[in-house]
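The chain below stands alone, shown as structure tokens; this is the form predicted alone.
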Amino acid sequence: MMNFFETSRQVTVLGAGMVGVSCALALQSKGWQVTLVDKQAPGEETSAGNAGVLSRSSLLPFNRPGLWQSLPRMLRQGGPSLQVRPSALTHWRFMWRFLWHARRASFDVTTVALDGLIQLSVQTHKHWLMQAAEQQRLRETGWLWLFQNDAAWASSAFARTVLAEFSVASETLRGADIQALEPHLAANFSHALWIKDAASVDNPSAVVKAYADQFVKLGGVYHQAEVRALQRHPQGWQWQDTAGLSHGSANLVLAMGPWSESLLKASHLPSDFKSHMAFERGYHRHFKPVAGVTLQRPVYDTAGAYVLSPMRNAEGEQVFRMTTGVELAARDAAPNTAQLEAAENAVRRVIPLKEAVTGTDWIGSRPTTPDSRPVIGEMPQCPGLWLAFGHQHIGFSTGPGTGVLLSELMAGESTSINPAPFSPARY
């Protein structure tokens, strides 16, 4: 690593999962002298586990007008698209600002905001698959939302609806068409929502280390180390690694998803993220397809509450990974398969699949704010230390928007989107 506070356009990123590495690239795009820190390689952690989706329909939010009148239900119920786990109870303030933010007038800031930094992201993306000559693990066939009977179609009536005012490409599907699309899908579904206005990728992970290849070939430092704690400097920063060694830094970035909170906290920095941060936990399994099977695209079956994505595995081998519902859950909470078994069970009604791959059981914390808008610019009363996180179930959608917004801020340009809905000022 270069001497500490060589040059006021150095930088340090803390964090290699999609975020952190897109933030890297970005500012390395900008002429900054960039070092990408991460106790993991990069994508190793929250990036691993996701359904690889980039969906303009990720704008809107789990907290949306009408969670008032359903939350009794879900909350006695669970079930398989939410799950809350006693050790989420904790986190009561974040539960009522998250419900505060289920008014329309939120609701409203959040989807435009979304829907910017989902259009940077995916414009970003085909570049740097472009770049890092990765573009063959992006599909461009949309991604579909199964319905099984008419009551549950009439249900999603308000998403439906605000796709259409942001002009999202859809067709709705019925009975055979669904088929005719998908044919090794059991006929169970009545409707459809073909989303076309959405890509994929086969590996999630595989991109975010291509991204990190990238980054090193241009000329960036990675260094593998474990951040402790964060100290002001008159010339900048400083990080502390597990070894008790200081590092230096003009400029840091903190990009390290669900650890981003407690490592404020560790460093004893003017904050109160803690009481606007609760975790949505999610887990995926991998499936070998039976011979001639098949998937176009991720299926999200509304029943079920999973999402099956057509992937590849590390080693070339055509998988398909299941992604589970929401589970609301302290971080470090242990497991708990209930979802995981649900959505095998449910998946298996739908399409042949062989016995779960062993070993690819996987469970990742998503940081989510009570407006369910990631944390994006510079820390209130701490200049020169920016902040990169918060983006919830959706980091891998709206990463690279993150790090091109990021850069321009930091740069002092005028930027692609609007950044006062992310603005850390707000908390």
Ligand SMILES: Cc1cc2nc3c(=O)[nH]c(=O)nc-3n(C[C@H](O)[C@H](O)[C@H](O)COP(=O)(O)OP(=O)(O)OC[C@H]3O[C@@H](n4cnc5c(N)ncnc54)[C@H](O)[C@@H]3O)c2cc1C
Second form
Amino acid sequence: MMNFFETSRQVTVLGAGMVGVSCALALQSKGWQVTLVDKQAPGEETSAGNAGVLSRSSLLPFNRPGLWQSLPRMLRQGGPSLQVRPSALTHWRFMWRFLWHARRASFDVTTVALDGLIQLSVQTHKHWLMQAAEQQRLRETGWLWLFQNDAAWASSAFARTVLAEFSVASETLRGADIQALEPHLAANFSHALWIKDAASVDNPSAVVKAYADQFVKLGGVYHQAEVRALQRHPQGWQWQDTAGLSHGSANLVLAMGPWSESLLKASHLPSDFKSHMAFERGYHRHFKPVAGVTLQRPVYDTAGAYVLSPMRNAEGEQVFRMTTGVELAARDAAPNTAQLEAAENAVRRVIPLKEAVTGTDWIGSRPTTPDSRPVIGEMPQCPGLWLAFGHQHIGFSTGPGTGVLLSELMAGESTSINPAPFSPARY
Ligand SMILES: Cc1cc2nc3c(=O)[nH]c(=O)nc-3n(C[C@H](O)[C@H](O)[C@H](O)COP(=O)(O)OP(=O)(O)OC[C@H]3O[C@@H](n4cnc5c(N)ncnc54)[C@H](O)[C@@H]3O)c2cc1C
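Cool, the form predicted alone is there; where's the form predicted together with the named molecule?
And the full complex, kicking off with our chain again.
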């Protein structure tokens, strides 16, 4: 079946996670005729299972000056913050490039770029949450980084200096001040950094679904199909689904998160993203709260390397979601729950929790590029094929800014932020 190219202002967005839904909404608001495609309902994958944090502090990428020195210790400890599985070794070229981008010159470009994208995104999130009448999901209470002792606090000096350089609002808390802010945390911490330029949501998947509903309400088309391959066509692009049907589109946006690079490869397009993408996998587990025990904001225990976020599940019940640090592994390698168990041991020393909720263990893959900047823009040598993926730890928060930037680039307009650091041409 062919349903081709009625107009050059027609675009199909592949992938309905936070990034794809955001691209669809932003393009729609500029008058494009948009079809959004996913193999399932919106917001069911990586954009569902995250910690729901939207923070300016995320301008700090994992690869930063000092990483080369701290890496041997992190690897020796085999600890909760970083696990490297044998299957990750196929990404050795990525790893080398990732480490190379920890140097100051690259870090400086990345932090400025990410800060612009984050700020644009937060303001767009607020606007869209309001439009979708879901603003009650947003908590503007910041998030809290916890440090066990003076040495841990001292080792965060570089991060704190950079956040101060960017004027990210934060407050240092000591000892009992921490319990004054979050009374149910144990007195295990010597210091905390309360990042105030931050917000969080109580159900990331529900936010993506609300944005997708809004897109459909405003006339957008949602099409459920599994995409198998892309092909050029004289009038634009063609994509095949797994039922063997072909679909045409004047323009395509590829926003399939951790599955984007494999689709380019399966489509034999001139890209080398395989050497430029890796998967920082992470897990989550839900816990029922003990009666009366609450948190007003997500907390990040720097020693336990978990984030604990107060959330509401699909039934609207209060739960605590614990997300883990980084597991470098092949995207589809079998899950290994060691990090989840270690994080649960750590979190139970910090706050009283009831039993873990059966069936809530989850794994997702943060799609990461060597310079920790997402890929946003038109693919070189492939006019009409636009890319929006590679959002590593911050795609839930930065999806909306990505959509706005991409829609401006596609319209040939001046852009709200500098697009150069995100350009696909760098690969
Ligand atoms: C443990 C963890 C914690 C995190 N915490 C945060 C946080 O606090 N804040 C934050 O900003 N970010 C966080 N992130 C990162 C964030 O979740 C991701 O960067 C973001 O969700 C990526 O969004 P996406 O739309 O690119 O990908 P996805 O949400 O994965 O969307 C991709 C979509 O493509 C679809 N798809 C795949 N293959 C096909 C196909 N063949 N055909 C059709 N459709 C297809 C999928 O069904 C999916 O809906 C976290 C990630 C993890 C793993």
